[in-house]
Each structure stands twice: as structure tokens, then as C-alpha cells.
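In C-alpha cells, one chain follows: the form predicted on its own.
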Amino acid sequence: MFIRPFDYERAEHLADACDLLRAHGEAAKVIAGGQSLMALVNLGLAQPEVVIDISRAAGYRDCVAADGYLTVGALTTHARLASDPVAARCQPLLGAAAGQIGNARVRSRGTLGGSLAHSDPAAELPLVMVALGASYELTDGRQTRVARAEEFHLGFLTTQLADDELITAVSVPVLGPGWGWGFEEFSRRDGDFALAAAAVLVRIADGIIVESRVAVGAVGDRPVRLADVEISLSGAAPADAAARVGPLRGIRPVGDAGASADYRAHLCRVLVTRAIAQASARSLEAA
């Protein structure tokens, strides 16, 4: 495919990169990794006429737990996330799921703001928070909101953000005591997208379910909680967590060259089954 020339412009500081965006308009793209943009590039499906750089932005790379929270910096990349030891200690279904993403060279260029402003529904981490009930600090350079993961992500590559604005941190709960996570997600190669894939987390006292998040990826336009499934698990022995998993009400998966429609929705039902076992033995052992 022959890429459109462009310009160039640098941005040392992440407000700089808003007051570009608002110079620019439509024509500006951002850029930090280049896991996404590059891509969709490359196969024409985008054609800036210039690119932000905020590679070389300061700040926004640390993983830092105060309050209750493990707030991560927009521009730490998915090596990152998936090796620290505050994330692993604080959150560690955030790194299992970093692990998995594409392959060594995605990891270390790939930032978690960009997976998420790029919003692919087949994609980890913005499955992740929706799971976590994860909330993303937003910046046009002059003021800051919060917008929650489950509201944030509207559609396929559609988000929230306003055309001059950025990510600039996402912020999770700790991993409480008595909870246990688990993720599973499944592609036809190493490296693939995912077909479907499922985070889930769990609770357990006294030997039952009492609390649980379960959400689902790669199975419609955005990722989603699936309630009918937390609520059936209430109650539940960790043994029983299985059969209580009846038909994914939530997804709206579609067919494509990967897998029929039929086949995702089936391979997302064994995926949250799996998905919730491991969570139930993490939480038995947290216990």
C-alpha cells in the first residue's frame, strides 16, 4: 500500500500534543508506539496529514499504588506493564493480559494509551478494565475529566475522546483480599487477534461466590460485562461455577474469515468457563 506523505511534528509535552490536535483538526493523527496507527496506515484505512509524536513526552510511563488504586501512566508500554512489580503485586490480571498481547516487538513499542484510544474490540487491555471497572484520566491540555472504561468505549476503533484530547492515566482498584483473577483468550497463531476472550474475577467466602466481574472481548463491537453471568454466579459453589454458565446473552459476535458467528459465541462460553476456574482456585488460595 502507498502511505500518503505527511508531516511531522514532535511533542515534548502532552499539552503540546492537544494544542497540535486543535491546529490540525481531522488531519492529525497521534502517535506514541505505533502498534496501532502504523497499522491502519500501512492498509490505507487511515491517511493523516500530519503525525504527533509523544513518544519522547515526559511522564505518563510510572505504575504507581496509593489509596486503593494502581494508577498507570498512558505511555508505559505493554513490556512494561506486564514485567512490574507494582502491577504485578497490586493488579496482576493487568500484566497477564499485557503478556498476551501480540508479540515481543508489539510489547515494547505498544503503549497501554494507545491500545485503548485505538479501541479494537478483539483488543486485551481495554477488555481488561471494563473487567476491572478501570477509569481513564483525559486531558485537551487545558482541563482533565474522568470517564469510566465501560462508558468510554462506544464501538469499533470509537471512543470517548474529544479530537483534541489524550489519555494521560488509567486508574484500577488494588486487587482486594479474597479475590482471584483469571483470563483466557484464544487465536488461531501466536501474535493473532483473538477470536474471543474472557477476564474474570472472583470472590469467594465461606465457600461460595459472592462477588464477581466477568467480561468478554472479541464478541461485538466493544468489550462488555456480561451481568447474567455475575448474577448466576452468586451463590455459587466454585464447583458448581460451570453449569451455572448458561448462554452468553451479552455478545453479538459476528462471522468472518476467522470464525463463524456460531463458533465465536462457543468458543466465548468455554473461554469464560475456564476463565472463572481460574479464578475461583486464585481466590481459594487468597483465602
Second form
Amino acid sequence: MFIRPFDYERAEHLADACDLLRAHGEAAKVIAGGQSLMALVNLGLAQPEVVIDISRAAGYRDCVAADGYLTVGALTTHARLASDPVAARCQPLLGAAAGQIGNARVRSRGTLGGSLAHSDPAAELPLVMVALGASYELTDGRQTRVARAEEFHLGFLTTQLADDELITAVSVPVLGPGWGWGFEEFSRRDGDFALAAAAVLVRIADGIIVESRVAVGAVGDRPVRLADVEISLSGAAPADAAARVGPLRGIRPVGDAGASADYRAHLCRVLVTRAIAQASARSLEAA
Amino acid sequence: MTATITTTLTVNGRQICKAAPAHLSLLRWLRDVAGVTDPKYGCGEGICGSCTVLLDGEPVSSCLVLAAQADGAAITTASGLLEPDGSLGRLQRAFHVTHAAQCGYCTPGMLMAAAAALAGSQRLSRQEIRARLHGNLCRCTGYGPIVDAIELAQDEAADDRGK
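Given the form predicted on its own, corresponding form predicted together with its partner chain:
Below is the entire complex, every chain and molecule, led by the chain shown above.
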């Protein structure tokens, strides 16, 4: 752990952090919970010259529901998201996914904005954001803009964030009447990054699936929605749903030390069918 | 810009104020600056748990937090579990009784994960205790005696409350 020394800047406001990012350029990295950045620093994979600490900035920690959307501040920790009553009532998929992240220590410190900006393809939160069609609010300290989750995550640790931008909040649609959700991931040990993961939302009416959203993670360079699976589910009875999920065409799994590409593809299909079953059961309960 | 920063932490009830290089993790600050050597460096990635401390009561990997980020916080390490007279605390005694330490490297982290797990009011099953230890690796004991120890400490605490 002989890491390269760096300077430290504490930003009291996110706008100050954006100014610091402009001043220092690529030499700077932002730290919030530090659960991704510090690991990279300790391993020598990141060697920032300046670390800008936003963990003490006021605000950006609320879960608020209004006008059909749940908005969560970017500095909300995973532990808070996993236990927040408003989030649990309005969009339970978020808390279920946040509760699966890493271990209790990661969840104590790690933040929503940090996980999304880090954009690890195996991370839980980018996956559920893609499944939910989330919008991310971004700021450079002078202007704000909105990015769609499906477009924000460009690839492995790569996003649409400009060098001087931060995520301030995330909005997801409130779980609508009759919708059910499912979340499944598989890792060799609890707390490891998932080898494959699936997030599913379905709405059942008159005994058949009428709408669905299906997304998978950890099987490519970013989480993706599986439009062909969503189409094949349309009109299916929940009991027939698994049979309708053919080989997944929308994914490009990568083989690595954790699992071969074929195994990941197999896992992914199994997890998608399980998540569909979970979501269907919850949709039927909700009806 | 700050290459050196003064950080004040209350470590096991004792306030410590030290200037140190700003890039030091909480773990290195505790060990190399404050001389509190209970937490150990293991993986540097937040996986192994040997550096676990309580930061304002929450378990954290001290290798993944900058000391500067923790300024003003209360930190508890394994020494903080001792009785006021310096004898072993309940959890430490239980680890001793059940032979829950072998090489001992993971033990300070295990103790803090256990302290965090037992801080709640609900009684934990063996399965729940094991779940709370996800993220703390032991390469010697096979975990059985560690779970025994935490169960024993939990039972003793319940007996005390019943008295």
C-alpha cells in the first residue's frame, strides 16, 4: 500500500468541486464514499494528483417522492437507500438492489452517485437504473442537464459525464399500480461482484403480462435492456414466461477468470427467468 | 491545496489531533500516525475486512476512507472493546473461550464486525451471524468458532439484560 501521495481538497458545495475539477483537469479525482476510488488507489490503478472530497457537501441525501417520480440525492449511501421507507414504498427495486451491494462496510460509505459515475458493468445500481429508465441530474456548477441511464453508461468505467460534471440526483418512476419487480444476481461468494445479474419489472392484467422491462448486468461492458425478451413476454401467462425467454441476443458476455462467456450467458438466462417469476408473483399480489 | 492536513479523531474515547500527509487512509493514520495498530491492512479493496473499524458506530473499511474524510468522527477499534479496567471485553472473552482466533490477523476486524452486528436489539440466528460476517475473511478457523464466539457473547448479553 505504498501509494503515490496526492493533495486533498474539501468541497463544501458541489459547485466548488466542479470549479476544482476545471482547475486541476485530469489530475483530479472526486471522492465521495471512496469505496471504488480508494480501492483503485490502494492497488495503484488510479494515481490522482488531487482528490476532491465531496462527502461533506451539505444536501443531496434525500429520498423524495413527487409527481410520480422518486428522486434520490447522489450522496445517499447504499445502506440508507436499502432502508429508506420512502424508497421502499415508491420503488422497492432500488432498495433491494442497494442491499445486495458488496458488504456492510461498502454500504455504510458507498454512495449512489459514486456507483453510477464509476460505472462498473457488474454494479447493481446502474443495472436497476437502466431497468427503471432512470434520469440522472448532472451539474458542472453553472448549468444542469439530464442524462438517461440507458445512454449515460457508455462502457467499462466510462460515462457521459464531462470532466467537470457531477451527478446530483437520480429520478426513477414510482412503481405503478399492478407492477411487480424482481432482482437476481449470482456471485461465487456473497459480496463479490456479480457474474451475472437481472432486474425485471412486469405488469400483469387479466392473467397475462402486458408490459415488462428487462435488463441485465455484468455480462458486457454496461447494463443493457433486452428488448427482444420484453417483446416475447408480451401476452404471455406468467407460467409460460420462462419458456418464452430464448437465448439472449442482446448481450455480449465476456469470459474472464471469474467465468467463461458461455457460462455467463447461461447464468444470465437463468437469472432473467427467475427475476421474471419474482416480478410476476409480486404483480399478481399487487393486483 | 493541501498536502498535509490536521485531523482530529476520537479513538476509543481518546481525542487525537495530528497533522499528517493528506493522502493517508484512516487505516494508515491510525497505525502510523496515532499508533493504534489494532486494524490490519489486508487487501486494500474492502473485501477482507481485517481493517474494519467503527466510524460513528458504522462498520467501515478503514483502508477505503481517507483520514481527512473522517475528521471529527468517533472511531472504535478492537482496543475500544476492552473493559474500563483494561480486562477483555465480552466479545473478546468469547473469542478467547471458543478459540476463535488462530493466526489472529483477521481478529481485530472480526471483533468490530461482530460488535456492529450485536449493536442492534434483535437476536441473531447463527445464519444471520454468518451473514453479518460476509466481507470478513478468515483463512485459519473455518469460521465455526468465530460464529460460536459471537453467539456466546450474544447469549451472555441477553442473560445480563434478563438479570
